[in-house]
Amino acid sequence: MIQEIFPGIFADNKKIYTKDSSGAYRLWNPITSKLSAALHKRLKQTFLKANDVVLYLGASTGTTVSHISDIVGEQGFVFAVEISPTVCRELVFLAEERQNIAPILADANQPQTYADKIKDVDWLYQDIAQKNQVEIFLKNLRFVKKNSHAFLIIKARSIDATKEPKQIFNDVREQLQQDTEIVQEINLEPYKKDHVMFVCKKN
């Protein structure tokens, strides 16, 4: 029997779910998106809802946006930036399909190049592969509302290759604290190797 366990997210057994415009329920997978990882982890709260503005750094395909997409509803929105041109058109396709979507190329380490475009949102999700990634994700909480919640998944190869991954956590749990109150740390194994999630409220 499938239950919703947080708003817009169902389980059955051990399967996530979210619900789509036509009331579908749409399997999430863990493999491929990060965000259902946690969950499958024991994520505590999402802290997300009907009607929510998220900005989603790394948006890739759109995979995990198409989830939050059904999360937020028709009268929610997700800005969805991208840094790559050819899995920008992805996210195009996508946004044809979704009214609630609104695909942005550019780099996220230059939030000054789409502020412009984005209002004060309810929920910052960034999942991005650089080096700086805690320095991206602090850049951008100039957009989140205060004591909103912003999720950081942390990429411990892509930081540094030749560190312990736990001395790297370690480090991003130190940087985080000194801007935001970190609610939960989640450890991605073994749906993703060396990745933790960074539950992270702005004060």
Second form
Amino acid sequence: MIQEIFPGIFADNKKIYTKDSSGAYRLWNPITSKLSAALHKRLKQTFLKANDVVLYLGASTGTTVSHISDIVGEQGFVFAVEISPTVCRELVFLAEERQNIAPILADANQPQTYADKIKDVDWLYQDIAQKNQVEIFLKNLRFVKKNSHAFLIIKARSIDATKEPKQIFNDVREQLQQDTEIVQEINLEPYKKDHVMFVCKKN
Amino acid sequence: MQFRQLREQTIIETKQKIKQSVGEDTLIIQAATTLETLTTVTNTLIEKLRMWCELYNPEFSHETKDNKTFVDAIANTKTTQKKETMGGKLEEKDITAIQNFAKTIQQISATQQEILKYAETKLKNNCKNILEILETTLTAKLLILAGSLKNLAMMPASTIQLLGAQKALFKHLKEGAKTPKYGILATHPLVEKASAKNKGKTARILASKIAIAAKVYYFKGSFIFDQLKKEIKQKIP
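For comparison with the form predicted alone, would you give the structure of this protein in the form predicted together with its partner chain?
Below: every chain and molecule of the assembly, starting with the one above.
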């Protein structure tokens, strides 16, 4: 029995789906997508609904992007930023298929390079494995409307492979609390090792 | 829809950027990674061929240690069984199957040689400074690890020295194991020849000269390998 658990997101017993434009359910794999993993780990709220404008940093080949594009629907829009030309090719093909994705080949560490294209973002999602991932997140927070929500996935190994992940997450939490209010924090075990998703609300 | 024009524009722009990202670098690295894969693949295939062939003629496989002569012999001529062979009785079509497989391996090896030549000329045109210090395969491996010529030029010598030793490096940082002395450079003839005590030193000298070579070529485009080679000779203990 499939039920709608959040706007645009459906679930039966143990699996999560989104609905594409033809109305068919598409399975959302928690192993290939960290947002799906968070949903499996009892994310309280997605804060994402139809017609939203989304900024997605670290889009890669666009697996998660395609599901978010399903959720926001034809009236919504997704800006997908990716730095590597190799995986961006796949993303361009996806954007050509779907009317609500704009692929941007740029470095998320330098938001000024794509600032002219982006405005009024309702929802920010960042999944970048870089040493300064928190800094990148705070830089890009300026695109987001006030009181909107932003999702940040922290990969502890990228920040410092030698420190305890718990210690790193504590540091990140402190850094985030200066500019945002943390709504929820989810450890993505067993789907991803040493990953934590922070759900933030912009002050 | 408000974003329609913007979307079309970004798609065109991104396509253009992806198009421009293809350069000599990417071609070299693609050739180098293909070479690496081909080497491992041919080794596995030859192993398979030997196992197959040993059903029929184990003595011949035992006598011919060299892989190339072994594959050529199987592909070109029908090997005959010895009188007191351990091999089983095979039909004509079984032997032809083995022979065809050997021919495929021959073709793959030929392609490998072609790609090696292609990579060599590419490297000569693009990073002669490094190529003169290391040889082709090592240069290619170093480039794969670095990612691109630009990355290699930006790297400090200490990073180049440890390229390919990431696992040992993190073990050192995390668990306090001994510091690694060399990564991929361990396969360089000079490092291989050096005594155990001097291996680290040699790797360090090589790495520092490679760093200079990469930087000079990338930012200036001039060749200084003669001087660098001389310096390496002088400094190596």
